[in-house]
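Quick heads-up: it's one chain on its own, the form predicted on its own, in structure tokens.
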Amino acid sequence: MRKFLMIALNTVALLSIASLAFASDAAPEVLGNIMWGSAIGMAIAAAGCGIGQGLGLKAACEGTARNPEASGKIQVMLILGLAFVESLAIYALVVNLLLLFANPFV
């Protein structure tokens, strides 16, 4: 129940920011809102990816400490997981750069 509430609140918050970012006027205050929206979006993405990578590394260290023979498999899975999490941050960066420099709505 708590996860659904958090997802719903995050969705409402992102939709309220997105309406400001995708405004059709190119007024200076709209460009400022786009910059703020992209900065907040990148901050959220970086924080989430950092937390995810930290949790993955913690779990890999614990798994290796409990079962040293499986350290090779754990290392491969850790590297794959870190790459997938990092790709999410890169996608967020690309979307934010598109909003800043190639916004089709401005």
Given for the second form:
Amino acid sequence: MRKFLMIALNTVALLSIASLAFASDAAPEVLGNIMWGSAIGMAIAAAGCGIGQGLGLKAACEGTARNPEASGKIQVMLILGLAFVESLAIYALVVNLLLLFANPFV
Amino acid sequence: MTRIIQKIEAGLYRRGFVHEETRILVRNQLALTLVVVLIGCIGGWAWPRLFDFAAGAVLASWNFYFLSKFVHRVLEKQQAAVTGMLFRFYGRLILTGVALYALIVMGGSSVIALLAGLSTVVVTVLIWAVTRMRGKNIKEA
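Give me the form predicted together with its partner chain now, not the form predicted on its own.
Let us now look at the entire complex, which starts with that chain.
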């Protein structure tokens, strides 16, 4: 499974770089690759961050239910963790917006 | 400045931020944003990147405020936590995306300044951690 994943990822990477290298200016293939890249990148970032936040919250709720006295500490740590996770999603969003609308290489 | 910080804290308490540590975190973030916005309004005319920095800080604070408010409520009542978290996360992300699109594409904002503004949450957390560590040292001594 790992081997297959590595081959697939390498193929995608090589294909993306090849079209970019052969393009003299913004060719339709390059634009298509950029759109695919940003869409898939944002999907992975948002899904990963969403799942991470949900799991963090689940663990915090369970921790609070087991030990209500520690809810204050759990809450602060949870908020910090969620804020960092959300920042990651926002950074991914900025990178994707840049790729789509303000790409310096196209 | 102390009066403004106290006012912010009182306002947060009225809005349901009962837990002290969370209130301090949100208060610090809002105070930092206020300072950044003031600097942006004053210096932004000469150096427009300060406007972008302030816009990033406002976006980060907005996200942080609603995130903290939701977490506060969920841990008190524990109702539909994970579903609510996912819906709110995507809702905030979409709104942030629209705002960032408007700033980057329509407004031509500097991306580095925007990212610096968005990273003010990290600064707030660092300040909070440093003050906490200091407090601990004093108590232990």
